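The chain below stands alone, shown as structure tokens; this is the form predicted alone.
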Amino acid sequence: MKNYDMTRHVRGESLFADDFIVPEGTLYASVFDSSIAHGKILSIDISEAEKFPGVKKVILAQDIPGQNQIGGIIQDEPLLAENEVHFCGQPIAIVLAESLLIAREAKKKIKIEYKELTPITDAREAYAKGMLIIPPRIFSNGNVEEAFKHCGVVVEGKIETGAQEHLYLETQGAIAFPTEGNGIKIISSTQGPTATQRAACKVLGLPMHQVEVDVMRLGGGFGGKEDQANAWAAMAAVSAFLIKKTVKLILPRQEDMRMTGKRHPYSADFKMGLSNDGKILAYEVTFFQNAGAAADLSTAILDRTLFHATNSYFVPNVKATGLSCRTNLPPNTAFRGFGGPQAMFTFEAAIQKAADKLGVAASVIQEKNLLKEKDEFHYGQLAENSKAQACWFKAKEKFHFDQIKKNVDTFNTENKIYKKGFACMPICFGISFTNTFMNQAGALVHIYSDGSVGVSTAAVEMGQGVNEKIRLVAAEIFSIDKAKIKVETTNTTRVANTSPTAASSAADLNGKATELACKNLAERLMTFIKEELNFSSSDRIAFRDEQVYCNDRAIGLTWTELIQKAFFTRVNLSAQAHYAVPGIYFDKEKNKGKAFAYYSFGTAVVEVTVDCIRGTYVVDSVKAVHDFGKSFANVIDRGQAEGAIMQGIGWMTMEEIIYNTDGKLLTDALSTYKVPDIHSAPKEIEVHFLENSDNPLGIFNSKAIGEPPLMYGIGTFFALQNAMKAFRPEKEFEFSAPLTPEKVLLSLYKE
């Protein structure tokens, strides 16, 4: 990973929003939130609060200048609580004080009194009240009532999945300056900009152009700062536009978990019915999606779960049902996979179940029903340049699955204790925006007069490699060093209207703009070139290693000099580009359309190694072959692959998120709430890249990466399952995850 920006984490020279040196009588904020789940606000006083030494104000709900509410589709989230609290965490007040310390010691003083009512935390519970965010949500084809009269099989369960803490390294947080004709400028740790910026207008009453969101970098975010960002920032804007001075809100950790939402949990319902020989005939899900006490994203990503009902597989027959319940819990937001996860896992759970019944491993019931080139997806869509059969065989022969199973029948002979397990786990996984109109970015690109390059887009550096994907886009373009290549920090005044950095969407988004932009200089270069030197219209030039070639030959001008030339010239150096995906779109009344401009495809098998007396377990490996299209930036690539399988097993193993009845998080700290660490890692990873694999829809023909590997995670909990099996081969277990070591020892020796 040898770019700028690692090398500057490695140093110690990155600056995060923290980080921002601010100016002499900054105020800091800290938010005083609700204790109960469920309740109206009786009455708040805040005087205590007002007369403590350093605190210079108390914002509550009513002193807001614009409007109280920062919900993104639909309207039903207020910055602050203002007549009836609906989570454990949702902001009331926030102190602003001469340091935080103050502030946190002064929101002690607040005194509060609550009606409580009984709060609702399961998303079933929420479904039989009526407590739905929006009417169902249903995608289909074919006829499942007819079909599964035809099924020799059929098989009918219910899954559950956890929720999942977003755990970015850097807290929640932003910087708010007041500037001149009572505008504002924000430096926010936000994956969306223009959302954070739309946000704090509307807070604000202020229009998008006094307004002002900066981004250098973010410390991860993984969907947590898609939407959830936007609350911090506002909070920060209102109270450096009331107060008229710079003031700085930084979660700490223990606020951030508490009040932020997760991954969002889900319980499903599915039925599958199958022929005899296992070829999948109907398929029929509701899933319980547990949104939380406001919409945030849960919608959208609502949709993509029935998107992927059916994962990686050709099913004739599907009638997916999605229902959004409304909790008291905060609301859960968008999450590595975006709903992918949810939906995949139950679909693969329907197949164990049809494997048990029909006394087949279920890689046999994989196999035969992987996605065919043009096999329609139920909601319209074909499955073009579909890879799911080559990564499925190609994983077959380089990892040898079925030495394998031979390897795992013989150890599991061999010992009483000890289990090993192993399942397959094929992805599908669409890319781009769900919301067609999301799928557009731009790109300012300024060549100085030194030759050197600066770049503007709307993507996001999260540690995902971005960009430098950017740099190499338009040092490929101008044929110079990278070195010269300067990405800037993301901002809203130079780049206008764009989208989060999400969907796996970003470097292809922001890449292509980038790449149009350059394109766009390097043509009027080229021109310029033409004329200067008396070259002809028919004349090739090009540009290679920061020297002018014509007709193939080096005519002795560098980039530097030919730069300088055309500055002197007086020939425009800057360029600014739009690039919106072609050909997609999305019939929301029928749920049919051409939702993504491409699909990401792989395959992995998991092998895991359980302790069936104490029911600790280690991951042995997990080797995939993924579907990279033609990786111009492999290393980053791999990383992010490795690091969305680490993120998958988490999620699948021991990352558990508990609420008691209350509605109160008990895992709010690190002492609480286990990640993924080294003695957790599999002991080997190994991800091959699909050969011969291209995509005319991304940058440079590569393909999306940063969410599809995740779900390669989920063979975790199948494997561990088929570990179990083998040890207690009588028995039938739940699907519910995560599948903690504490839920496999319950779980073999519960009756």
Second form
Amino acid sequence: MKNYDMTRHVRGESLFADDFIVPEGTLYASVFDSSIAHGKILSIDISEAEKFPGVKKVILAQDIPGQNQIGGIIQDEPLLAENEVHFCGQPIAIVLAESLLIAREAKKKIKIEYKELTPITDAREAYAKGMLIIPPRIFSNGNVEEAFKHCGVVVEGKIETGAQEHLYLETQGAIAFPTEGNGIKIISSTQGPTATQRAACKVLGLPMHQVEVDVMRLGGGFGGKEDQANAWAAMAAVSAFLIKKTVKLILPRQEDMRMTGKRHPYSADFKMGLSNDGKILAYEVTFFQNAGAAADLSTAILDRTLFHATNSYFVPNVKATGLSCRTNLPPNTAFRGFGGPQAMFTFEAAIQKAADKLGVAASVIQEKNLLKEKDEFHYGQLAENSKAQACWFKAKEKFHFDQIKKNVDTFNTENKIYKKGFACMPICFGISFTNTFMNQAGALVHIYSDGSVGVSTAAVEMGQGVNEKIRLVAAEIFSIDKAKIKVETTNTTRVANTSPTAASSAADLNGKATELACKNLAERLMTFIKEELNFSSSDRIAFRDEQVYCNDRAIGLTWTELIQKAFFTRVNLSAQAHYAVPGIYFDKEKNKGKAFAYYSFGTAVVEVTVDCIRGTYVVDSVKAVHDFGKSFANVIDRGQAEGAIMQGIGWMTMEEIIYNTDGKLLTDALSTYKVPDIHSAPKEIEVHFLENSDNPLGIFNSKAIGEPPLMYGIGTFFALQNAMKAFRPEKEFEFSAPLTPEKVLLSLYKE
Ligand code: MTE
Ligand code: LUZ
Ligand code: MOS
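Switching conditions: you have the form predicted alone, so give me the form predicted together with pteridine-2,4(1H,3H)-dione (LUZ).
Every chain and every other molecule in the complex is listed next, the one we just looked at coming first.
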């Protein structure tokens, strides 16, 4: 299978925001940001910067024509800081100059005085000081207090998980063009064209029809451009609006790393109660989410944490509390998994602790508590079509869990310095935006008079292959060569009121909308054929391999001839369709409902080897049985699974974001922030497609794949800890991720 952009990518012909040829006279923007994490702005002097040769203007908060506000869910985020700053890297001014170099030089001439205030960087400290973004959220069922009394074993503990840098290859950016009648057109590297349009409209004080957003493709988003692409687009738009010139704003890597939010670090307290034979009876957990200085998507992310508090297991008594804590870090944001990974890590830590106490392998407890068909989650939804057990037992059989355990034990008896460990990692991830209203999408399909087809949807291509999937949908419905189908840019004037490409559901939602629009056109064409060629209404017309069939016989009419005929007979060759996921709802007061269209399931087993003298390690293998439904794009889906696994391993092992206590990012470049490279990839990755899975709510019976496999990476953490335990059986290790080689070494030897 060839991916949509493959040839153009390889030839370097694919266009990203930065590649668009801009008109002469375009100005380049550089953002001046706060050097302190918390303080009052006493004075700001831009006169030297404005006098700098080549500088056209320096824009401050007071220059913004509309509202100085870009908060999506909660209105708590100014585009440019006005009187106070709340994080290092917070934008304060925009310098516009003839070149980026001039803008960056001129920026150094801005003089600013602050009255520094004490920053808070820790979520628990913020909570203690009452700094919550929203009141505590609680999802619960049963009665944990009562249940704990009847448990044979109760374990309590704490976890920490770190932030994660998105590290999309293409940094954040946008180009804004003034259009006639005071409008603005924006080319943006955004996952959410409509959200970007709304943010720009708000700061410009314009109605939405005056602002057009166009997205060709992204060089990766991973959640980092679900909400946080808006600021840069809005800044470019305000600039272009004020000076009536095209303005280009592309963040250099270091500024991108410093100014944008990451995956939320979490700290959590858990308590798990089990029967003596390992049945989980009760689970209580409190999540401290480090939201950063503004809400951004934190509240939605917190909700997904609460949804996934019990991962792939049935627990009859649950109390999960979520605290979104406001700190003086850049606002943290969506990142592949969207709060789910932190929840699953916590639950797996609790299982590990219980297993240690019961003296069994974690897999014994995992296997005993997996979701069965129609088990009820703590928020009221039933696990329908549960593949939790199917994936687990298939993986157990295929990868020989028992043999892995034996091999690891033998290796560890025979080796003193090197120790092996393994862990099983089942996952369950709900597919739908947890905000019900967002589960909608649109498509606009044109069949041109030569038989070629143009498809526009709300989906944004960011490397995940959604354009190829959309193209396959249209090609399948019309039964034409996919080379005849072009997937257009994502543009707010062609498909309006879109949800961001996120929650792994872009292919489902936009694929379904495309399917509807194409079916609508196909039916229109079939009616036309019957009328035109005098077939009866009971005759069965079909399209097969670019030929028209009637009652299974080719009638000697090709697709192209048909379209030409239809055009000259004045048949409408365009269709628009809208898709909304049926049957989902959620009561945000009671926190009960059917939040998800369906669930994605799977089980992985991760094996590692640790060098217990050096603390270094290798991931020997990650093997998974994953439920893809009926995949219709195997190569893309496998690529998504492998990429997500790698990103999950990075989060759990080597990717370490460090802010100092003043709230300054120390890991602001690729020299200090380490992402997995080929050497840290597992020696073996095996992803098997679960057989006999069906899913009417997914496009062509497939299942969403973008995010769920990331959580297999969590197994790496526990595999590493198990290897460490083989070296130091008497020690209790902290559940603190990432488990970097330094941390492995220190925790093996510190007393
Ligand atoms: N794959 C690539 N190559 N690049 C990306 O930015 N983003 C991930 C995932 N896979 C991403 C990716 C995230 S966070 C999501 S939500 C999904 O893709 C979104 O796309 P989908 O809905 O089409 O799966
Ligand atoms: N974005 C969002 C998401 O707004 N709601 C979600 O539920 C979600 N889930 C995963 C990733 N992004
Ligand atoms: Mo993905 S975190 O939903 O963009």
